[in-house]
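Starting off, we have a lone chain in the form predicted on its own, written out as structure tokens.
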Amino acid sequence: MKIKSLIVTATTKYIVILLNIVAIAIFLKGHNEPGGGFIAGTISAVSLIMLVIVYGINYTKALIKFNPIILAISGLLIAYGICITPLFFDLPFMFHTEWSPMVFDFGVYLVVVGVISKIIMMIEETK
């Protein structure tokens, strides 16, 4: 699907620009309140939808130039990986130090955006 109209595709980008400045943002005030990472990852992922929406789906994999799947695998690889690294240090499951929830937070952000864009994508290619 691809939108034809002349002020859609000429805001698009700024649109995505600016809702990845919002994503990081809450992001990082996620690190001190709960959610930062998912409802990050989903506005970051609401932007690539909005670029396959506008640009199509041979535009958007151009450019963004990752796999969804690998970016989604790292993210769990990231969480986990945080979670049971105090285990090896004879510390309780999920310990967390002050940038942990942070490290945690950004592998949630991770399997957010690549499992919505690989849904996203498997939605488009299948049109």
Given for the second form:
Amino acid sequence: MKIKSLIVTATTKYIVILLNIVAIAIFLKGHNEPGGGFIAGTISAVSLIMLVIVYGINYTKALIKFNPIILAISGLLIAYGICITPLFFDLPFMFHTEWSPMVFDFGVYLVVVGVISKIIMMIEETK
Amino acid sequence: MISSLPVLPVIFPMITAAMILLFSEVKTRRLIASASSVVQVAITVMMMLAIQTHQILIMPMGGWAAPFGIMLTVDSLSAIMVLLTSIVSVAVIHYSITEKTEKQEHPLRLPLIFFCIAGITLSFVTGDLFNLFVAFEIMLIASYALLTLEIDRKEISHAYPYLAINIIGSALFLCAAGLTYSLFGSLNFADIAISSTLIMTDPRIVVIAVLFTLVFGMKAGFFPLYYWLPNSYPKLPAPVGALFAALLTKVGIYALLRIFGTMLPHQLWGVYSIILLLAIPTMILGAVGALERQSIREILSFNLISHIGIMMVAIGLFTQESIAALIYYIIHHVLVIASLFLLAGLIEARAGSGDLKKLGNIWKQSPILSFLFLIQALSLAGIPPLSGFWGKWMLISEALGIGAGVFVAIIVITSVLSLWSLLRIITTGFWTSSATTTTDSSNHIISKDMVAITLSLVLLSLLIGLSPNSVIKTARRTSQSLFNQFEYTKKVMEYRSIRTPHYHTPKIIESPIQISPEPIEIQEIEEHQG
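Counterpart to the form predicted on its own, namely the form predicted in complex with the partner chain:
So here's everything in the complex, that chain up top.
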């Protein structure tokens, strides 16, 4: 499915960039306040959905160049990794320093983006 | 190292599942799965050894203090269950690897089995109700996927009762957990144990106990709610069916033991008698249902239900000796039912069908399989030198001691009926020579590895049957530690005052909004609003 309207095709590029900037802002804000990896991931995935709706699945695939499942799994492994790292220093599981929750959140972000974009691609391809 | 033991058997299968998904080559995936399941056994054996010296292992997640932080708590019972899980899973995973050629293997089966194992293990090591719920959800979501992964489109309707009853069960579980929180203000088992001794006669405790009996009874297959089990388990591929039959129902039994043994006060005789009353129809209907069915794995599934009934009697009597009998019985039952399901899978692969009417002459075609099946069937029914006998013997002698002779009679009748149904498989399926599939069954060749894996499970269960003393001793000690609520709560509450070595101290941020000292202004604002 593609949308032919000139206004939509012209503005979507900028909206996608804006959405990802908002996602980064919310990701960073989530360290101490409402926000974080899941919400940022959802917003980034929404930007991908917009690309698919407006420019079509093939254009989007050529643009993003990554396998969404690999992205999700590497996110999962990053999240697991930061959880088990304290065990090597004889600290409890999931023990956190100032920066480690952000790494965990980044893992969550990758999982959300990967899974949602995979779902969208599957829906588009079976149409 | 020892301090990190409680979390390792949970996180390890999760990492393995992700690693398997990362690689697309089947050989690499199988290598990872096989190696990881062996390492998992090593971890759980280490945990079992650590329990001998430390009694209770506790891991405060993130370093937060008890009752509010999440405490993974491993006592003797959890360690036994986790060890059993890893033993069954190593057999199931290797069977699954050798069962299919590399092209036939569904790419999602191995990762889902690992996620399911992670959920099962988490439900054994968790020390609070909320994480028990989370563990159930991980386990159930993986099991929904496994159930429908390789099923025919025609048979997918058999998955719906399983799905429906478990979704209702999870919703009820959440309600029960909410009610518990509203009553005790905590979800930690140890913390609830302390608070519940203060309000021991409160009727709300009984309500909570009944709700949990309902929730976990659903998962275990108690009397009015077992319909989903014998219709869905035989439809699964053999290794997955073995995993489900051996462990998923036991998770329900374990959770009941944890709720009644560790969390709630020990004088809820009304609730125990409800469980005892429900045990009678569970045993009888399970055994009778097994007589009526026509395929090997359906008969085994109904036998599973009748044996759940026997376990319910052990919970319902709720004495130290009956719980010891239950723990022995769980150890026996997990090993025997897993090996029986694998054997049934092997026989089906050999003969091309599990239907008793189509089977025949198995005794001549594969004498080893038939012999192993006979041994395990006799063990399940409880014939003396085999493992099934000792658990029943402990339970029956305890029931006679208390004066619950009715249950002894019913247990004996159930055992006879289940022996009958299992021998029916052997007489009509194995010994008769008038079968239609005998001629072409030479095409179905099963690999020696599959037989070897099943054989090792059978040998393990023979071992605990022929030299039961050490296992019975462990079961008695476990039951004793389960009844010692004080020790459990004391060990967990030692973590009440841990000081977390934070890298930064939290700063006290001054509020930018200046609150006026005069109360008059506030009144003015209220007037404006009014």
